[in-house]
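First, one chain by itself in structure tokens, the form predicted alone.
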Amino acid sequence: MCTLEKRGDLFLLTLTGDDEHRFHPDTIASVLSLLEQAKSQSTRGSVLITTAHGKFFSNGFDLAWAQAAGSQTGAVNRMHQMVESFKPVIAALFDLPMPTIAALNGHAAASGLMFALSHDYVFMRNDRGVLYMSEVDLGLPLPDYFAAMFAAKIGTGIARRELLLSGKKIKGEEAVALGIVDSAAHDSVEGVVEATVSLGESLAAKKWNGEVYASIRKSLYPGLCAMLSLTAKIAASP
């Protein structure tokens, strides 16, 4: 399902296996528990870098599992079940005390594209792997702080229209273009793991107080931060 390994200063978060790492409700609980372990054992110069096996970095929602539910309102229900406890976990990534790096191995939809925004930084390969929102197509309403979270990462309204608002499946370079990804210049899994790296340990040299880092993160987004219920409070020494 997913797993936490620690490399000296770097926690490399890996989502396992050669599926579509969909977010199922006991995926969710297992990726926010470790967040919460990475947190508890955070030091000066901690960094986060997540990654995953296979073709998909995550395709989003567990909507198999939602739509077993056997009736609409039960899908209903399991879909919300989802949104809901899913909002947790972006708000443990913008809290965590240290540098964050999302190495997107392959396709990133809905949630999964979500979950990898939630990052400080967002690398991609160049040879494979989209980006994707899926809901328009699917007819499905944007949970408001998924909202919240495009108009706060994303700058400018014409990359927000093209990804939330044209169903369309963006690749490494044109997502550079529209500012969605910090880099697309990789030809490989392989590639993509070694830059994040290698950003991951110039990061953790500098030895900077997690506490700080997380809190000017949160203050650089008010509104979503309030609706993911923090608050950005210093209270450290340098």
Second form
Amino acid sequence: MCTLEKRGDLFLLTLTGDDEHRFHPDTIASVLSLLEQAKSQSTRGSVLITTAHGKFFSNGFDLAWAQAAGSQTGAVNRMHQMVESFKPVIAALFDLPMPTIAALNGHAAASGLMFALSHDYVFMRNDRGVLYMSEVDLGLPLPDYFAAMFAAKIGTGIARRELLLSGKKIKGEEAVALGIVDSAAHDSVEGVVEATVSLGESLAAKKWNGEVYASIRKSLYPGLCAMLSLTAKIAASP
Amino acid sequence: MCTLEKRGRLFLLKLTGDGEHRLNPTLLDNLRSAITQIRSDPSSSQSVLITTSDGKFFSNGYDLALAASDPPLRALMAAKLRSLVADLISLPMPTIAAVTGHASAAGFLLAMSHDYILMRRDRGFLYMSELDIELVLPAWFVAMIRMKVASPAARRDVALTAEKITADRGLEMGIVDSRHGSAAETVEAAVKLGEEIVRRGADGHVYGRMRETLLREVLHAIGSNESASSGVRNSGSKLSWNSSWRTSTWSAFLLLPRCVGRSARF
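Which structure goes with the form predicted in complex with the partner chain, now that we have seen the form predicted alone?
Next comes the full complex, and the chain you just saw is listed first.
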């Protein structure tokens, strides 16, 4: 399902297997547990890189599991359960005392894209993989913290419209142009992972204090962090 | 420490001497006096302020060595800088920072407190150094960064990568308005821009009020800092999960079987 590996200063979180890496209560719990593990093992210079195997980074919540509840109420309850239990995963990433980098091997949709955007740096491929907020096509409104994420991380009205209202599947080059990802200059999964490892190593070399790093990160996104019940651990002297 | 010169309708405020122009209480007081002097000048509402410096540094931030030797001075310097920045934000005239040397931390903040940043491209950088020296950013610094640095990625580069931003990068990031070949050329360009602005003849009082409105969030954050006790302020609103989401989700699920099939086709 997912693994956490350590390579020098770098923590490598991988969503394993050739499936869509949909977020389901079990996967959510596993990812959260691995993030907690990384946090507990963090030192100066630690960096997290998150990636996945196969065609998908993550295709969002497990809607089939929700539907399998057998009733409309059951399905809505299961959806609610996933949305609520996913929030701590996002919070854990914003709280993580180290720089975070998402290496998109493939498609990132809905909560899968939320997961990617929760990282400080996002790299994707230019040959494969799209970013897709499927909610408008599925007729699902955005949970509050999803909307707050896009307000926080996507800078222009045009980019937000393209991502949230157009139902567009956005490829690498356009994602860079819209300012959604940092880089899409990689035309293979090895290329994108290598680039993120290279960035990771240069960030690790700074030997930053993780708690200070996380505090500065959270202070950059006050609205979203308030919604995630996150406050900076280190109080700023004026 | 600093000098104030008038050239026609231009006020030239200069941080003098070859040092780091650290924002210690004395320099901050001198700067505030200069601003008071500018305000009380009868032609102030038809003028422009240009701030520049001698030497290698625009300003290298607070005098941290002084604060280490006398901790209450840290809070004092911060309070004085907040006042100075509030003054600059309400100043009834356009302001130009001619950045001819490094501007770090509070020094970078001071540059950003001006309406225009002109910078030399041959030397020097803008640098929010706090992460590198294990300091967090006060909320009002973040408020200024949010107002003056538009893209989330650029804000991350400023605060979370602690990038040393050259004039070229600053231009790219939308922090710097124009870049020039040398210190002298930067000041010359600032003078030229100032004269052009004066020619347009806008009313400085209206200008100052508009700027206060635009930078309302920064003024609010500065104000909050004044009344805050120690600790982080958490002023975001907490929207709660509400039942209307459930209702609309319920109806969405009537459509879902088709959609699941559709989304699987990548």
